[in-house]
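Read the single chain below, which is given as structure tokens and is the form predicted alone.
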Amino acid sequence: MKFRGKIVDVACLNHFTRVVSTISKLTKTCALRLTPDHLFFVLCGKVASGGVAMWCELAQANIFDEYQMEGVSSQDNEICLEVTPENIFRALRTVHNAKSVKVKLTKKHCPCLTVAAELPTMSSVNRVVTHDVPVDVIPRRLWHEFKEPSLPDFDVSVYLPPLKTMKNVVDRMKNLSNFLVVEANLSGQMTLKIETDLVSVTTHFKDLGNPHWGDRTSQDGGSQSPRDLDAMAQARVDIRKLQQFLVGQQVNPSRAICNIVHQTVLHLILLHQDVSLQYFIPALA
């Protein structure tokens, strides 16, 4: 296995750093899949068992000026690593003003992602800073756990309100309850509400719009009668998991989408140029 990438463009380096920062806020460890064309950060939590799941996809051509990789074999041309995103973020953050940054898979005392940065200097002598980030190689037999999740058969899909606004609302609600009910319908309406023995608080959003997903049974009813446009689908979730998603967001997405499988899962999608991030939060009874 071999991997080597070089980033020269400062904007690309900053963009990649923001993406890794977002991932580091969502999970302590995850899988990093390297393919000839893409990088994937994957958290395969068992949603059915109450865990969150994540899938983040980046096109390598929009990050690296040079990119070379050889997978475990010609048939399975991938590399799959277990990484700590926070460690990668710290390495990238310290070299944000570098002239160029090289990232490669090395073998030191253990497998590492080595980040080597050429820093600007006033003299003719090059100044290079190197960070070795330990990783674990995930064996081929476990790769099936890190495949792209299928799009859930959702009941409602709606565009999210501005994420900063949503974060402010959730931050306030977190002080009142550990659980939050997210509701939405096909008329572009969404509500966030908490209900306890002492208080009931609801925030309403309207005119958000609904994404068009083509011929989907959950959206157009298929052979069944179409879903009532005003009927709410809901998911009651751990408010800390939703807050974690909103706090960690550094991607500044051009589109943010919420899909709800009624009383089953909250599926959040951030889209920005070459980056897509999916986050699955299980619904609670």
The other form holds:
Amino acid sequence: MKFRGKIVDVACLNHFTRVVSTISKLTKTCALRLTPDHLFFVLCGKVASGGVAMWCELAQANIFDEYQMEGVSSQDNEICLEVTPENIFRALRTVHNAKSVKVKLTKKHCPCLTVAAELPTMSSVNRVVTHDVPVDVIPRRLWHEFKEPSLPDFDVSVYLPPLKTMKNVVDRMKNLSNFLVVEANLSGQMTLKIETDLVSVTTHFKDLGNPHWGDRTSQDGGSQSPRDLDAMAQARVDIRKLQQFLVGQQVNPSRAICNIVHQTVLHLILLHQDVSLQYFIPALA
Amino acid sequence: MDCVVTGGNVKVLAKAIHSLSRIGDELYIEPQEGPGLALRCVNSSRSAYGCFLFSPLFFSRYIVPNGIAFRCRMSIKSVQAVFRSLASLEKTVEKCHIHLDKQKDRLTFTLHCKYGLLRTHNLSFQDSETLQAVFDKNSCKNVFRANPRLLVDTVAHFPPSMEEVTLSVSDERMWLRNHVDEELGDSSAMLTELFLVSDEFDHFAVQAHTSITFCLKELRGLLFFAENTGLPISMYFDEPGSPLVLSVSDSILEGDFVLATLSDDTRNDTRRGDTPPARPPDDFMNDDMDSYLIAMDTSIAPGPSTTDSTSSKQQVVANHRTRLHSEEEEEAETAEKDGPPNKKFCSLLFGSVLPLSSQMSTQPVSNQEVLASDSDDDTQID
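Output block for the form predicted together with the partner chain, input the form predicted alone:
Below is the whole assembly, all chains and molecules, this chain first.
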């Protein structure tokens, strides 16, 4: 198992730092899968984490100038690590102005992801700082837990309103309730709703647009009759989980999509150039 | 006592007080005729001491009554409150007048602000003895001087939660690493290491290749002061266990911070500290990929965290060399001798060191008595 990557471009470094920052806001630990072409940050929906799942995909070529890796074997050319994104973020943040940054898998007192950076100085010699972030190597027999989640068979898919607006709304609602109902239909409408004994608050969004998912059978066509455009699908979720997602995100996505499987799961997707982030929040009864 | 500070010096005074507040809870004030006004602070475990001495020239008026020695101590929080907002201080305050109100037994701070606004704070105080740490920075073997910016940039690499760093020096380099207590077996801690070459310092004189471990908190405090005043910081130290002295000075003021360092009794630690300078200089440059090979059979579950040696329990009572002469010295001395046997760090040096991770949860918590905890933000387990 070998891995070594080098980032020279400051924009790439910042981009990568922002992605890791976003992930660190969503979860304390997650799996990092390294393949010859991609990096994946994966959180599988365990009961302990409230059933929340995450899948973040990055193309290595868009970040690293040099990228070498050798997986466990030639058939399984992949490395799977359990990491603390917060620590990686901290390491990357302190080297934001570096001339070059190397990220490599090293064997120190324990397996580490070492972030080594060359910092500019006034003198002729560069300053070098290394951060050793301890990681755990995930054995191959557990890899099956970290496969890409299949696209849920959603009832409604809608573009999200500007995330900042949504964050402001959810932040206020969080003071009033622990649960939030997200509703959306196929004519571009979405509502965020809380209901308590004392108050109910609903925010309506309209004309959001609905993404086209190609030849999906369940949405329309197939054996079933087409879904009524105005029929709302809803999911009642833990408001903190949604807030976490909105607070943490720093990717500035070009596309943000929300899929709802009626009373089952809220599936959020952020797309930005080469990065895609999927986040699953299970619906509560 | 009657003194007036004007213009930019008000801010300098305010910074000094904020900087001292990182050390302890009580501010010792001693106006002396010759040397000037001394502001001093010590932390509750007496492992850190800070002193600012403002010469009479710093003030536009400085009158100390002859013959009557006046000394006092007061809560630093109340003095900080006088200079609360540093940003607005610069814009609004034109003059600060400090005088002793003998009738009321109050120390009065009057801030003369713009538009004729007067802000008066009457602070109560307690009489006290002189607080004075005994140290001799000029006898130290290793002396460095650097622009505060260099140290600020260096310290920025260490997370705020990181308490202690180990500093090692060779003829040309200074190495800094965060100090991780191996006894605690905290393998999830992130290790950070960097070096600075001698070129980056204004002055770099090494006579002893030593390695010391000390608390970052107070250094950050002094950096806060030095960064804003732009004064270079000098560092003086010897072997582990003897204090680290950090100083700033110019013609009208002088600041000294004295920090205890981890004692040499932790032999293994010192030896570890010697390794970095011995290692090939540029780890960054010559990286042959094979050197990062992790030979690990992935079919077994990883267990690096469980294999850590938590077996040997070392009895270490840290050596507290920073002698402080004041009325409370006896208390400190006795506390030193009764150090808890099972703790690697004596709390007198670094405050209580508690198990940080869940890895320690299998160990009986009762081992970790806290004798003299540090002044703030220490949570006790029991």
